[in-house]
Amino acid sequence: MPESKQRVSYFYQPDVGHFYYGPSHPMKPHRIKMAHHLILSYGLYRKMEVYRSHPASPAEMSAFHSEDYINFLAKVTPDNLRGYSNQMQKFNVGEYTDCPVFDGLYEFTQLYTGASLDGAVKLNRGDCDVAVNWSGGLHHAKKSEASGFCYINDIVLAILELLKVHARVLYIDIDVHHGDGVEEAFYCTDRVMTFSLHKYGDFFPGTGHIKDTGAKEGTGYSVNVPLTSGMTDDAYEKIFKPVMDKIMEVFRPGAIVLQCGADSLTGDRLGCFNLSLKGHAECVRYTKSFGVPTLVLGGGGYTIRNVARCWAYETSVLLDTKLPDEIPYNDYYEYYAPDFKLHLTPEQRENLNTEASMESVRIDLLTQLSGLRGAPSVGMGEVPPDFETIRESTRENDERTEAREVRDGDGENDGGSGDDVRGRGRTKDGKGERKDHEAELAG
């Protein structure tokens, strides 16, 4: 394995945690600010380069999303909704969807997307080995449609940036929900492999069947691990590591994007897995061990005190730094009551993923990967220019946030035990709904 000490760059915008989806909505951007304050209070910022990221421009977002969709997001506000009723329906945004219009919506998308793009550019330039953006990872957004609390798909845009330099990019998704937006975007290409472990059944978004393996040139390059409730650390590791080993052997990616959705943790408001922080972070550690340039992103996570714990801990894993279990005092210390500990104890619940079912999935996936013709090669010409040049050292010194982060805006508490407001792939047998990839296969 490559030497473990790697250069880590961390991207953060102080305003990103101040946006608010609404009082009854489970998505709380405040969790990003909470995670940042844990990173500060543990002193982790001293061991990495910390950058204030740029807001993504409309031109950058148009690399994947349609211009009319971006123009709509830029113009719609809570005050002018009535004038956009047809477009809201067309783009799946508004009161009757899981993607509300809130104050600063477009600015929010610019901030989390810009940070992912900055991370990709840094990796492309060889300026770091690992780039981290906990505000990113919004994997459900489609080309012309919001979905599952996600408006702009920063992951797809970051992968497109990485493809300017790297022949092959691996996308890994450990969110409890299937990474459908990213899979859909690259379903017909062999230059991006998507590897998603997720709850499959009567659960949003209803995609991610094990037989959904890609199409056309991308046949075999979508790798789906359909799981059910109660997933434990040990069972998760037994499927993740052998499949990951095989992927790295046959695909040989030049870069990796790892989405670390924290709704697969124990006790999540919307999730149904039972992973500890250590089990979740083992995927991060293992991915890091291959020594491939890696962009690490956030994603889901709806018990926000646990999301903050998770992403702070995974930052420490990326930095090869051990953290004490006692949470240090910080601006949001009271959120971690009553124990004020970093690590979580999994719940006493049954793991419905049996050894037999997991072995069947593992065999099917290893067979799928063994059938690939090997790592695809790409004739690489001149590298396209970056959309937004990251300023050189003098500007970067000014942009570093480190401990000078502005401490304002408290955000909201977790809320009650509200259910997932998203529609799920419901079927009578409870096994979920296998959806065809019509958009990618048309024409």
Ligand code: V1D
Contents of the next structure:
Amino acid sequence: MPESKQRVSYFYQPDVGHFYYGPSHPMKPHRIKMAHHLILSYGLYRKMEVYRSHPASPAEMSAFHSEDYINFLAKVTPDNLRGYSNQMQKFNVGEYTDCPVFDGLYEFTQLYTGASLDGAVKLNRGDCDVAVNWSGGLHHAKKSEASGFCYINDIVLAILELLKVHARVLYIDIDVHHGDGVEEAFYCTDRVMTFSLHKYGDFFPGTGHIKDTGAKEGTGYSVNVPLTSGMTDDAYEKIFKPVMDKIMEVFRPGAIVLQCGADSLTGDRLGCFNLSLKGHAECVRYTKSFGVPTLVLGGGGYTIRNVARCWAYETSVLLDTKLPDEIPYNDYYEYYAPDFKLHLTPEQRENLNTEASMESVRIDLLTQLSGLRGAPSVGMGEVPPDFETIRESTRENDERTEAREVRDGDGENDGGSGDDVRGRGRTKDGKGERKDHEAELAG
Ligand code: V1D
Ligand code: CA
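Could you output the structure for the form predicted in complex with the named molecule, given that the previous block was the form predicted on its own?
Below, the chain from earlier opens the complete complex, with every other chain and molecule after it.
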């Protein structure tokens, strides 16, 4: 449904903003509550369906995470952590790491994860075109390890949910940090393409080199854009759009997950890019313009007044609604002093990403993506043959019906022949090739 109004579902749980990582920790869940209040005060709730999301269960989390890690997160508290020192080291949690044990930690992970899963299920059912969860997007968490303020990887879990219905899912990550946890989870599969733009070089997490392109069946399906300090709106757009165009041409995803980490904005406490809200949101607008079902998530963002501005503005972009620059009165109005304006002015500083370096990155990535077309294993017209297996594990009857429709190629934007106006080949028996990694994806 390109360019016309799309149905937006918004997922929020009012307690999610009440968790506290600690006084000197830069991650402030309160920013999600601030964004929510700004969204409400702009009246955007009138143009979308607003849902209170469910807390994810341990069983839902176990589609990606190990049971011993989930059990540990569910048990450890600031009062009992002394009894868990071995496991704390093993799972990279505690005072001397980026991932402290704080009051309600497990409930916090349940809330942000449940909202992403609810969004994915809503998209899978075809009940909306865009689903939004600003509390999600915790892209660094690994199967059995916390990392970079992230404990449970709601993105991987949401992608696994989308893969029950869609043959191919595109993951886009505009957080200033590399989306390493998501890349790693899908590094060996061609059913998920990961596309991350990030600061690279002496910066957390240290991964995301341009030559890290995937392995085995997934070779070529990890797309990394290593950048440096001072990134401007114009330079960002000049890399984002051509790479996106090529990805959409060669990969043709049935669904997209867009991580909108706001630490790539100008003035971020941890980031070093110089993007305005308009430059950041242009990625959201452009992604939406392809009309593919999309799950929009939050992520990093450490100058919290700007995080709230950013996600409120991006909600308006998803709703094709113009917002006045004057911040409306709301519970957190004083945070927006001294100008009480929505938009940000980038700083007057040098962009260390030169024309030449950007041109070189663009050429390398377009070459990588061109290499995917016609490669023997790509099989772009196929729908995975083992939805039968995946269907067994789905929870609800109507999801089973959808999976069957997808397999038969009748669904919209699902990778079936019906959603490709340009026409797409199938294998001779119409079923497509079996991929070894799919059992692992079915979880
Ligand atoms: F500045 C801090 C103060 C207290 C605690 C942590 C930090 C901090 C800042 N930057 N931690 C970092 C990064 N970690 C390191 C490692 C610690 N050293 C041994 C190396 O540099 C982690 C940055 C995490 C960024 C998270 C994210 O923005 O990508 C995100 N996305 O979704 C949710 C979070
Ligand atoms: Ca990124």
